[in-house]
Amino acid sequence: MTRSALFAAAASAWAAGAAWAQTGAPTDGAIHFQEPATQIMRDIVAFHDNWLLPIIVAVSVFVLALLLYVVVRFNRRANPTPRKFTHNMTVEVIWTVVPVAILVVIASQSFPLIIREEQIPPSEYTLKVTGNSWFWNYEYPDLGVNITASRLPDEDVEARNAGNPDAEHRARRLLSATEPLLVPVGANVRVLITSNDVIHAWAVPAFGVKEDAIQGRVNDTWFNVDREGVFYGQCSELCGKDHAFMPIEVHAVSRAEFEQWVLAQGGTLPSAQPAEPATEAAPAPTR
């Protein structure tokens, strides 16, 4: 059994049935990440489960054992006459070298992952995300699509769910948006993120995406969703009184459905863009 499987089994037993793999939204009783929808997020989960978590557990157990040893060995009853010393070269070398070695091991796995996150591959679509106080603007500049998404009011959540028996697509309070963003499955999407006012952060946990939106600056990231579904996120930078009411709702759909949505929004597909009219050649100058 692999280390990740051992830790998963131990956590499941400790949680007494709490949810482990989640959908694209917060789940009651869950103790792990949301179910990944991109390869980058799967790599993040693997790094956490196979490297970071075992190291954290080992360090925590060692520190706990050390504290218990000190409590038992050096309490007043067991050690009535305390020793008087101020330095121990061996101990100081150990507690300097060992943490550095641990950090080197973590860096050997985390740095390549960060590089893969930051290297944006050739993309089929470009999505521009603009944070506002307190809503989001989404734009596909190459497709001519521009939408505004804010929090779906509670009464609209109830109204939408009243006629929607599909549990997966039911509206969620404080997470559903007035205008969901659609993205195509299996396509590299480059995301340009900025702000019109204060600092926000566009974060979708299932995508492994979290990027600051800063006024006067454009940050970029990317994702490639590999399964259809509804995925939620929220603003992850304290941005003011309605910070908790800036939900992100993303629907990953087939290419055909995405193209239909683009046309319904008044956009134009790249293949459907009319060719520019040919310009007549200017007459040769006469002498």
Given for the second form:
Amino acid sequence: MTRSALFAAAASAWAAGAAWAQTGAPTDGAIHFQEPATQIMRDIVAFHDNWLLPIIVAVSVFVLALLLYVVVRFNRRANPTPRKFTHNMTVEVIWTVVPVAILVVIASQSFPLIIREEQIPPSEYTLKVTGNSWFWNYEYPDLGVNITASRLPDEDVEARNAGNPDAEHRARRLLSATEPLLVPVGANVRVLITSNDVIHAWAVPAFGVKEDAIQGRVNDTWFNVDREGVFYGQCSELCGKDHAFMPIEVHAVSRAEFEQWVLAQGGTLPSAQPAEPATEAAPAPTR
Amino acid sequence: MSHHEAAHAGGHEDHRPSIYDPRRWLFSTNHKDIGTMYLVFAIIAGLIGGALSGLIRWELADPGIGPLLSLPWIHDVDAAKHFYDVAVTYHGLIMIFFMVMPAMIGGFGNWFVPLMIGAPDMAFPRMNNISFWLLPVSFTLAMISFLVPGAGEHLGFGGGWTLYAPLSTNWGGGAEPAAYHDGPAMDFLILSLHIAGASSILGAINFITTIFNMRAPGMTLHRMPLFVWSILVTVWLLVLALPVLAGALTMLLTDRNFHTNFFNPAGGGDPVMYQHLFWFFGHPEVYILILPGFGMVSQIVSTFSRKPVFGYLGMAYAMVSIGLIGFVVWAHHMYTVGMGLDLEAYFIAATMVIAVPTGIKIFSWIATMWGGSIDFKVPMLWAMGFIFLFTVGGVTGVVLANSGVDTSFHDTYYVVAHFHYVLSLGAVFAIFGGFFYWIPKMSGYRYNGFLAGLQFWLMFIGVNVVFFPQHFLGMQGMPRRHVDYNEGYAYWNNISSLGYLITAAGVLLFLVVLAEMFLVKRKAGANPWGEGASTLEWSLSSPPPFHQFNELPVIKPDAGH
Ligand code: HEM
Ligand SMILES: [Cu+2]
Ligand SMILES: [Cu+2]
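What's the form predicted together with the partner chain like, now that we've got the form predicted on its own?
Then the entire complex follows, led off by the chain already shown.
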């Protein structure tokens, strides 16, 4: 574990300065992921940083080192007479078996991760996302909330920022939406995704969520946000002229704040027991 | 070696028509002339595709929509947005179908497969002519498509080189009909790709027949140079994969024009089916783009190390297995369509398996150099650049193979970085390597080594500056095919566009190298590379006689590969 701790330290050192801010938005000049806000995204980052990245860097550096060695040792001046061998059973077996072993190691980490991503746990809330050209429609069918979010025009971005010196809560060009989508912190939210026209994709990098919105089929995924904050995403499947202009703005808030918002949107709170009582107090499923 | 030369000296300068006679080119049945036409075509298409990528990087150099608005034919922001998508789409299509494929298969394949197997020409010389001439027809249709209405009043098709339905259909009818492509641009594009596909299939049949039936006595399959092996595997992939693309395109065409509903959920069709069909072609296609490069790099590395290829059979069968496995991994491009756990697990496993034969190739190239006496001539620089940069692109492919992390990377700049490392820095480096390796043979002249070396370094630095930072953008979540981006992505985009300028300088220098070579006319001689160049083409004069091997050479068992 010291090794993975080492890589984790190296990784955060990279993420230079403000990269690990509260907000889930891109940081200029950063060379790493946005800061995760779900356990799934933390798992993705861990798999990438502790396994994939060290392996691919090692392989690339190894190939580069061999090439440099060959350049120095076997150039025409250093080695005027070429040798003529064309086979060496030992190295051939090694460079077949070692990559296989590396891939088995990668797979051993990869499969558990996709199981955690793909097996949707019992969830408290269901969110329905519908892609349109070029805006998003959000619905909590059980709560009677239905909102439409499109791109916040540049004038409004400026207007909102003029009266708001707080860098964390400023509006962001191309990322801020006319209406934020609110989600409660610490709850399993099941997301149903579809489209009314061409294919779009609903993606929030800090959640580790990206799922195509396809007409005629309902895809599902899930998240459980573990801290309050504002998290941005963008449409991630080419959908025509305004593909870059249908942002996703999610506010993760406390349950109390979420319930207030539901009421303010004209929705209703589930009066009695939630649909699946067993899951009410369940923590974010990390395993 | 010299016994071949003696045997064929008689065929020298026989009925070679003037290069100014248009009939020589229009009616050509000569594999070398046809190869030359393919190469010239590829260079022109490459310049056009490169200019489009220049517009893309210019627009992306800074946040905001700016540069595209200054183009004379763009009158408003909506037109600029659509034009950006169009530029991305045609850049990809031109580079793949009209630059890399014609250069590698049509150009070098036509020139050197017959020479390397000791054949007088291709098996079907007149079919060879039609294979080539279909390409300019196809390219013209693509250019028409670029210029006619695509979506609403906007010109050209802007749905990406993948042509995903329903974006590529004309169903519309909703609030925003312009979200679809109701204009004729997409129909022209379908026709264009059909014809390009027909051209490739005819070419592929020609190569298969030539390689199976026209090898000189003694040239067994297991004595063929690796470049010939690479073309053989590639053309099989073409024959098996292109019909699937043709089917998908035809379904699109009838969905658009004859009210079929193959991909229309409203009529019981399925848009995801289109993606399966496309990628069943598309993944083999990416290997079609790289396998001939593998072959060229093998020839170059062996020649300049003055050492036979290490593990010849392993190298040949690594390509065969890459070709086979390449047919069963397609849905790794579709991890986000909602395919479910089991399929994802299968496609992860199958995709990662490809890394094994790929690794065998990388290490065998290094083992070929090991113990050699290496001459760092320009082709060798490109080949060594290829080996390293292809490795970098390959390992990011292994990252993407894991659908668990591909959730984060899919459709971001990380994928753009990956495929440009294997294509712009892999396939294109192989093409330049092959070009400088064989240009003395093809033209009879030597290039200026200093200028050509300078071009290599300019381009090596340039493309890395363009594409390496795109890994960072992708990790931060920047989606691909976006005309504008938030200020949080500004820094690396700016660097990337700077890299484009360096690369463009390299491309211009390439044109200077070409011009200088044909003006100065330094005679190359039959074999400018020395003992390491042991394949048959080096036994002929430079340029080779118009018709070679009228008497077939006999290949002895110990012939080098
Ligand atoms: C070790 C071998 C390779 C592996 C494991 C691999 C894996 C992948 C994966 C998983 C993707 C999909 C990523 C995504 O869209 O989310 C991808 C995309 C792509 N790869 Fe590779 N790849 C490999 C080699 C190559 C080669 C040799 C080429 C071509 C020379 C290539 C060209 C491409 C292209 C063009 C795309 C993007 C297609 C698009 O969406 O427009 N790859 N690769
Ligand atoms: Cu979109
Ligand atoms: Cu693929």
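Positions refer to the first chain, counted from 1. Here the structure is a predicted model, which means the values were calculated and not measured. We call the rigid core the largest set of C-alpha positions that still match within 1.5 Å between the two forms.
Core-superposed comparison between the two forms: CA of Pro99 displaced by 2 Å or more. Leu66 shows a C-alpha shift of 2 Å or greater between the two forms [criterion: core-superposed Cα displacement of 2 Å].
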